[in-house]
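Coming up is one lone chain in structure tokens, specifically the form predicted on its own.
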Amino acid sequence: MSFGERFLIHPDLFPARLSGESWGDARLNLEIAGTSHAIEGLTDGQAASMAERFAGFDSGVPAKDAVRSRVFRMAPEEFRAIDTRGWNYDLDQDAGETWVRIAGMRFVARLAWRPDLEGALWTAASDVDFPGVLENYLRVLAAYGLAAAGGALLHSAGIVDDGEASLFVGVSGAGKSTFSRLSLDEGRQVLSDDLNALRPTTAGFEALAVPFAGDIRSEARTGARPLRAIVRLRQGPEHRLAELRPAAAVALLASCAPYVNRDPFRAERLMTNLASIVAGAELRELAFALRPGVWSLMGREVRA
């Protein structure tokens, strides 16, 4: 199946330029993982629903270097009706040297580097459905923006302990949400049990919460936390820590870096970023049981 056929009646008519008919004149300014975003062309209802959904991440006035995104109308009849029962939702993605295009349920989007990153979203979503559509678009935009800045967006559980963040990474079903709840019960802060951002600093890397829904997430923008550890997570009969080799850690992170890890034009940059992240972090594998006490094991042993 070629790009867009799952979602679009006429995939060959995918918009070629960042232009179209805006929904309205409202705009939304967000700060996501240290980057300012200006989202234009919204209705008042769309802007209000997004401000409520991303409460605490509204940046007020955008920075001069804000990433600009414009939102345009697209006719409902351009999208296929999809029976989502038992369906694992994933986006269609296609990339070139200076662009990326995305197709999903009731929306399409294009990112372009001209030379800086900007984007456009075309959708038929109403005010009620719009927040989910825009969030799917912003996940892609944030992933590419972080990769270009030397970092990464990672499927992970981000846990803060003693002022530092550790990312617990694993395949679907590894227990990220379960481990996050155990960590909350033991007094730790959870950035998110779904997606977390890493950005480079002069001293290494920092972890930041992003406003994308997981079962557990920070309810507002939180300060950056120095990255302490990358931990491969799995469930087991007892709490146990083991070593994680750097090559295995890079491969693990690559598998958990959505969107950019499928882009052949930006894969080399992503792998360079991930190697730098791994080089500056403690690396461990953690098996955890469904009972308290895991942070007594983590403690200072991660530094050993």
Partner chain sequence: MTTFSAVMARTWRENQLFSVLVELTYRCNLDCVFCYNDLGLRGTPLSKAQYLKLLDDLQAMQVMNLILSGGEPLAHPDFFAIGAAARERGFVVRIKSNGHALSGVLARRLRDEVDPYIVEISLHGARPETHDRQTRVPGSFERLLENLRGLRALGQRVKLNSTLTGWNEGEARAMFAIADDLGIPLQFDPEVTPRDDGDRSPLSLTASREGIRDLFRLEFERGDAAEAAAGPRPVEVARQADDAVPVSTSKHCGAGSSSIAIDPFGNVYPCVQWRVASGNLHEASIQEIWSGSAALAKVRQQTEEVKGKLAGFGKDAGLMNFCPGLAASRSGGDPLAVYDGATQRAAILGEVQAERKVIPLRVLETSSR
The other form holds:
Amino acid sequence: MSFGERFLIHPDLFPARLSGESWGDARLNLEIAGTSHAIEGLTDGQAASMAERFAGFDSGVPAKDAVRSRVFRMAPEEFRAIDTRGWNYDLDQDAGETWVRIAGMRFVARLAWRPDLEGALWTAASDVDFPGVLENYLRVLAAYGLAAAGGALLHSAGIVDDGEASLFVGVSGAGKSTFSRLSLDEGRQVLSDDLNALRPTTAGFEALAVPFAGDIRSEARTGARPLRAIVRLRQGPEHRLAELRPAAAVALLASCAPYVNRDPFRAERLMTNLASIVAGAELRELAFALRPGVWSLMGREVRA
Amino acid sequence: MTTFSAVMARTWRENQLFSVLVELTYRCNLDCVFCYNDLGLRGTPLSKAQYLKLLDDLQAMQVMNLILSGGEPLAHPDFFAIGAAARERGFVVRIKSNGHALSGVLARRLRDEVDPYIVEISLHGARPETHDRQTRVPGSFERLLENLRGLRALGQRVKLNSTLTGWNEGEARAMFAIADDLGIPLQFDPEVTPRDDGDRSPLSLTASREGIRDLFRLEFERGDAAEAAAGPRPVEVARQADDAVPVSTSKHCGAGSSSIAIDPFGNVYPCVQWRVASGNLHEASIQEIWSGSAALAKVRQQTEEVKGKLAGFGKDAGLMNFCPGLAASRSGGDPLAVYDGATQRAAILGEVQAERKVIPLRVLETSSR
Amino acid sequence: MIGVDTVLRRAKDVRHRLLPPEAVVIRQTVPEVLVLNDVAGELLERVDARTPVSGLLDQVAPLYDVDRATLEADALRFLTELAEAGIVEVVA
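Please give the corresponding structure for the form predicted in complex with its partner chain, as opposed to the form predicted on its own shown earlier.
So here's everything in the complex, that chain up top.
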């Protein structure tokens, strides 16, 4: 099945450039993982609902160097009706040297480097579906923006301990959410139990929450924390901590870097970023059991 | 008996709006290197209700030709609603499309719901490398040929347009062969135009002098062959009013007199190539703009001045295919400023005619955009 | 044979506009263009697949300073020509 066919009645109408009919004149200014984003072309209702949903990430005023995204109308009849029962929602993705395109439920999107990153979202969703659509788009945008900035967006549980953040990475079902709740119970803060951002600083990498990730919301959602460790996570009969080899860590992170890891035009850049991340972090493998005490082990070992 | 040409001339003379080009959207599924759309233009897009009101008004004004353009007009979220409404209101609808998506259901819906008089589609080369280099969408050439065959099979009248560029000037003969094979007319425009925001970078694709000369030779050669084979060509009807009108008028063209263009944000211009701000449909109705716009009044006067100025070029005037809009965009605002492309065209056409040893009565028909 | 009781409709491919003192008619499928005089144009404008020719004449008569018999004769001649050209079709 070729690009877009799963979602679009006429995949050949897929926009090849960033233009169309805006929904309205309202805009939203967001701070996502250290980058300013200006989302233009919204209705007042769309902008207000997103500002409420992304409270704490709304930067209020547009930054001069903001990544600009425009939101355009698309006819509902351009999209296929999809029976989502028992269906695993995965976006269609395609890339070229200077562009990326995405197709999903009730939206398509395009990112372009001209040379700075810009984006556009075309959607048939005006109201209740819109927040989900915009979040899907922003995930892709943030992933590419971070990769271009030398960092990465990673499927992970981001836990703050003593002012530093560690990312616990694992395949789906490894226990990221469970581990996050255990960590909260043990007095740690959670950036996100699903997606976290890493971006380079002059003193290594820092971890940041993103506004559209995970069910656990804590006061740690804003601000940046120095990265302490990358930890491969799995559940086990008891808490046990082991070393993780750098090569295995890079491979692990690559498998958990959504969108960009499927992009042949940006794979090399991503791998370079991940190698830098791994080089400056403590690397561990953690098996955890469903009982307290994991952070006494983690805290001691990781800080050692 | 009154001829159609005489009626057309009257529309120019009496400022009877006859043809309206509507750029429905700048959304496009191709990304042509030399596209003239101003993608930086901002504004509130016209709503479906505003388009329907516009169609009502244009029908009441007895406008006959409605050209739906873009971008890719079929990519507008309300294209079929607008197109079907145009059909119901009795317009002769022309669609300017890139043809990339015109297959299957979409092509059938276009025929059944909009019933356009003609679909005009751009061909940028005779080879995938050339066409796709222009569209920047791999596979667009092969897709287009497939879609053209499909449109013909559906019984849809199609015409191919091509701008001669430095990239495709060596392929004109092969492009005509493709068109002939498909049974579709192909019309070349030898002039690349600046973008509507004034960006002149597309001009770097302008065809060479030799390329333009070869095209003219080829067109004469084909014209001769067609006449020899079939006698006089059939009369093509319902042409856009700003095409050549043989009946004498005091105006150079119908821009602002019998035709206008409207962009996706409701801005009204005398012509798609002469983008003088003449009003906005968010602020006034098309009737109000048509009868009250000082900018349109000035343009109407300027088309007379252009005619007067070109008269000074004698026989070359008819060979220049002079476009006041292009003159204005190239000179920074003066629609009377004769530009190189026009004089060069007249010179080249004159040379080719001299080769043929004919009296230069015939002006090759070109229709930009 | 078109008479005052005939009901007509415009052919599906006909597009027309009134540009007094003429009307322009385009048949999309042929394609061809015709220029009609204003009487023929006004009649064509009113053809609706329901109204008999006599009703069309009632509507058009106030527009012209001409006696009914002359108008009727002209109208029947014009409508017959339009039918022969495929621009209008007899419904009943």
